[in-house]
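Heads up, the chain below is alone and in the form predicted on its own; it's given as structure tokens.
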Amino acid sequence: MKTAKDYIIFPLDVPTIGEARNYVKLLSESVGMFKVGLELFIRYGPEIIKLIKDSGTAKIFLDLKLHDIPETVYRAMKSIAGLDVSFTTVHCGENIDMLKKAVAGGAGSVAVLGVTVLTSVSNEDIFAAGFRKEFSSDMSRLVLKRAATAKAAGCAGIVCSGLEVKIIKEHFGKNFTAVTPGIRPLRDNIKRDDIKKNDQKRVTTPAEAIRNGADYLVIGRPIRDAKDPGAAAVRIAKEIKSELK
């Protein structure tokens, strides 16, 4: 049975394996999954995956955001499939073939998530990139379009902000996994505007994301930067639990 802590994905966004080991040891009983991104994986590769697996029961989300020609993505995904991780990511990109090849390469051994629009991207960024006004004025339309492509390609789900989760669930059902970064707990002494003063533009609180239907929440800074990261993770799990039906 999925518990409140299982919703929490903690990103190991640190430069050394020693720092990663410290967080894994500290949080392995307080979060459900650790996210390994480009910084750690480029430097340490499968070694960091083994470290996490040997440290407890927390699962692994290998967040490499693959984006290349279909055959290259296929071959890369075949390698990832042998690492025994739960999730990995591919940018939805420009055509469905890349996503289909990613799913084929994973061969059911790893759940492939399509990255729709990064939570650091704003409407202004979408407009500046040359997208049509229907997408730059309402980013949920672009997220929905890319999610539809991911679904058609056979992806297990997508990565999107907590702002778009509700519409994703309405269109694709509860079994289409939604992983949401850009999560910032809203405390009594913190104004909503303050949680947006970083590179994340489209943010929600844990409670909002859960109410909207998120399956997993990527929560980094609120845990990592806390005086007591373990206690912060427990506190967030309690906030999540209060929203679970």
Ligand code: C5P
Given for the second form:
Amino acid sequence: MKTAKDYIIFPLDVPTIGEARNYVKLLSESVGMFKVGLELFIRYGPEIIKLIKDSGTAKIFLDLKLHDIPETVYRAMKSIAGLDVSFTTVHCGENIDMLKKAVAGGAGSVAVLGVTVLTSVSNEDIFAAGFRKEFSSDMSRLVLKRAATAKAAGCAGIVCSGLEVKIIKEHFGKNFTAVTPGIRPLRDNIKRDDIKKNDQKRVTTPAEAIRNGADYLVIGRPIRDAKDPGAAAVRIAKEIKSELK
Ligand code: C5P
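For comparison with the form predicted on its own, would you give the structure of this protein in the form predicted in complex with the named molecule?
In what comes next, the whole complex appears, and the chain from above leads the way.
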């Protein structure tokens, strides 16, 4: 059964395998999944996947955010399918064929998530990139459009901000997985606007994301930068638990 800690995905956003090992040891009992991104995978490749597997039962999310021509994505996904990881990511991009080939390359061995709009992107960024006003004035429309493409291509779900989860679930059903980064716990001494500090723009608290229907929360800095990362993960799991029906 999925427990509160299983909702937490901790990104191993560190430069060395030694630091990654420390976090895996520290958190393997208090989070459900570790996310390996480009920083570690470019340097260590499958070795980092093995390290996590050997350390316990936490699952693995290989977040490579692929974006290339369909055939190249297909071939990359065939390599990923051999790594025995739970999730991987492909940008929804502009072309459904790339997503279809990603799913085909994964061959059912890995769940493919479409990245809709990065949570670091603002309405102004979308406007500046030349998108029509209907998308820059209401980014959830762009998220929805890209999610529809991911769904049609056979993706298992998407990555989106906690603000968009509700509308995603309404449109695509509860089995379409929603993974939400941009999570900032609201602590007693932090005001609502202060949680938007660093590069994440479309943020929610863990409780809000769960209430909106998120299946997994990517939570990095609020755990990593805490004085006691293990205790921070446990506190967040409690907040999640209080929202689970
Ligand atoms: O919680 P924090 O902001 O530190 O989380 C950062 C992590 O969230 C990074 O690993 C980044 O890749 C991930 N992320 C993501 N999808 C986004 C935005 C951020 O997976 N749309």
